[in-house]
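First, one chain by itself: the form predicted alone, in structure tokens.
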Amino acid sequence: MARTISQQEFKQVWRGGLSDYVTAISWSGAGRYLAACSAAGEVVLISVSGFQSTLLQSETGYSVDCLAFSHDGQFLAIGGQAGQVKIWSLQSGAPELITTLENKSVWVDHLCWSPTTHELAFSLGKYVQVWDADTQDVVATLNFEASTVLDLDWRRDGKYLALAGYQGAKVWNTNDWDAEEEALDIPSATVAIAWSPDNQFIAEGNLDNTLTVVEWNNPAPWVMRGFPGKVRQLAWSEVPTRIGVPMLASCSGATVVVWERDRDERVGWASRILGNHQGVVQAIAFQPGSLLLASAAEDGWVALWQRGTRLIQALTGAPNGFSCLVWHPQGHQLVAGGLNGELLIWSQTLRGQGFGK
């Protein structure tokens, strides 16, 4: 059962920056750290308690565009315009770079860990390099073909590994990189493709302004219509909702979309828009274990949406613009990153039964 919201229900705790746009932020798999990078090149990681800093890479002229730590929170990769991944251990406490993988002339905007091994994939323009930690060894080259690798995503359960790009996403089986890809076609390019929580729906947000759901091992795809853009970024629930399907949410120019399963299959996904943002839309995450949607803009607001309807907080402190947003795993923090470098974590002031199932 819901409980009623108050409108001061997250209340920033901290403020930090960086000297350039916020690129992307990463919690550690237990929330014991944080990282961030920028457009300058900087990589800095955050110990959540006490908030003491430590700059992992300076500015070095070339932006750092992606981020993540390992599932367990051992290992932390960073990849970027200088074509280099970086992979620095937290097995003993400190931070220390086991490795830097040269990728000459290719910039290297998208990488992501497995949920389950320490397999690394990164993209390196039409390819995609799965790089094992433990044996500190390349484990499998994928090739895109069609485009460069727009984005990728592992499966919840590590099994499979999609890529995304032009005429959709190839999607590998993670057991045998040998195998022959499955093919999800469109007649556009997909640049944001996501797996739901519970490893049965693919969501694939598509250039010609569509947004495609795919349900694993059936090949007829619902297709959405109608964005005033591309669907850039896509976020599902871990919570589902009464008919026991995750919530997506779906972004394009500064609309935010929320799709719900509706028991009509005649209906398919039933949508909502949230319309409140004047800006561009940068990022969209479901807090973990509740319904509540976080949306952070070029216009200075992170808005959050009760069970993906109603606005009940405006959080501010980008006057410029908010690049990137992520909750921490517990979901009882928000980190957002500004246009301008500035760092925030807003922190949950009151407790009870959550947002609302």
The other form holds:
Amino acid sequence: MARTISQQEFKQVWRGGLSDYVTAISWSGAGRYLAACSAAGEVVLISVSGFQSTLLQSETGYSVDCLAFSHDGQFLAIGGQAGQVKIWSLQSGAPELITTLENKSVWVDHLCWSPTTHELAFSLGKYVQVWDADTQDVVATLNFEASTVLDLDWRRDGKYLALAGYQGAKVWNTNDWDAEEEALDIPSATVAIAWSPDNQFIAEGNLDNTLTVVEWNNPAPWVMRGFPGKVRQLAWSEVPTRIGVPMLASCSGATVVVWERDRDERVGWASRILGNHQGVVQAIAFQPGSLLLASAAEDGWVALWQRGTRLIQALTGAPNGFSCLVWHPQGHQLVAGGLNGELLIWSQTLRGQGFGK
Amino acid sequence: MVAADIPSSVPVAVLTGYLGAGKTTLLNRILTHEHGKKVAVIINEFGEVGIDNQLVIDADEEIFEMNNGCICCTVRGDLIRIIGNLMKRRNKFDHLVIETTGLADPAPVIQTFFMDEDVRSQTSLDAVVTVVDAKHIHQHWEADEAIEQLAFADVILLNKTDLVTPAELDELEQRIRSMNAMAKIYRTKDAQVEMDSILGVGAFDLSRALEIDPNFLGEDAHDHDETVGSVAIAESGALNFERLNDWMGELLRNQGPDIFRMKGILNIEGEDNRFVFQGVHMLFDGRADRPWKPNETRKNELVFIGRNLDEAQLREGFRGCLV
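What would the structure be for the form predicted in complex with its partner chain, given that what you showed me was the form predicted alone?
Now the complete complex, all chains and molecules, led by this one.
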């Protein structure tokens, strides 16, 4: 029998590396730049055409734990164990460090840019500060109170910012930071939070092996149980399924579970278990513009699941395991980082396009 | 050169004790002793760590309770977060020391090492070390935290021995022994203790021998003034596994919140291997251990440390499991 090659075959086009665990990767909005950081403190900026890399920060000994481009790719922000938040401007040709926000004896574990403005939210222990790159000023300081902030996510329309931690999530209205936040109570701790791209749902991955999905303005959430461990990562598809609701992927231990909204209210969300990984799944993401799901695990595999269902390709290159994964905004490229500092980019190649362009 | 790809489990020491008992002195001794090794330190209390170490992390204690209200599901969110973050480094540290506040409940700290999948897979709890101010502990007998820090301990340093008389020390040691029959007790001045008595102890390692103070077993009458105490059982004979299981299950269901720690080596009917177990509140961890040696006397040894333990009832329950 002839081997069937999917049209969506990915091939490695570039390989680089940092000196330690790749903690985060981000792709700029237009896809021109890619940035990655490591547990040794390095920050690298890679120009995607030609893959030239510029080291923005060399090893410091303090892990850089989060990094992100602003929605339009004009700014790049990093945060980590040094307590600093550094922001580079990419408005001119060369990256220029414009600000270093110093915070004493606190780790900046999470940061997230507004999807619509130049506002950056970053965690400082139990607080989150919102800093505006245009005015270079702190716009708001939010007190999560119940614990250190364990994750944060901005709604796609920029109108709400959700913080997660002990006892669930708290949601702030970004037009009125002083207004009382809305609490989404969870009887344990939320370690991962993600708004759906259609702004309708918030998914919360919890420490007590549950997943909660809240429909905005609906007081009764769905609670999904039966996970083998804490629900550590979440990913929504940009593209909706047939009934018009995005698909949700979750991972727990070595298991990926994909959720699809069912027409039948009694079903609620139908689940599918993707159980091929042999190690802890560290990252999951849907390809922009499709329902192709990528999962990266500590077993050293990046798996690609067609329509969040069928394993169609497995990528390798980090023998000790993968730590993170991000799609190009246009979806034709995928980058993953490894536990030992590996950085790999794969490109989608169409079958039969052997020559020329 | 061969990279060490074998996943290594980092040993963890937990230091407890009241403010001023000498925890920071002990911590500084550990850091000096472990010179050349990477020691990460998590401190919950402001102290003077005298050694320059970029791996000293100062964090507030964060208690995470789960919905079911089960106290064994109460863990320390700060430790889960910090350890998870630290363990990403390839050249990780060789040792982790956690210094809790004087008011900390040791149970959630210990439970974090049993309950959290990431902490459990990457680290191993070595010992709970409690430092006691021999001169001032008397002011704290009323405090639950002080009592529980002693009850949960694997190693107890009776520190500041130079400030009290030998008679007072003897009395103090006896009082502590009645609460915790399992811990190793050392008398120290300026927290001077051999490092191998507090590091690499393997107190949570089931394959290590259970040690009950022989004096404790020999005593006929224990001091029952305290609500917190130890019950040690040492008996020969084989146990019926099913009956043991039922008894243990019922015990943990009914008295789990009051049982701080337990440990034991058991002789199970028809088994060639020793059965070893330990527990923290309702968390139970047990398995078959090495075979009994031909010349070894097969016997059962168990220790329970807890609040309001009924010794007669425990003995009776245990005997009910004998074949």
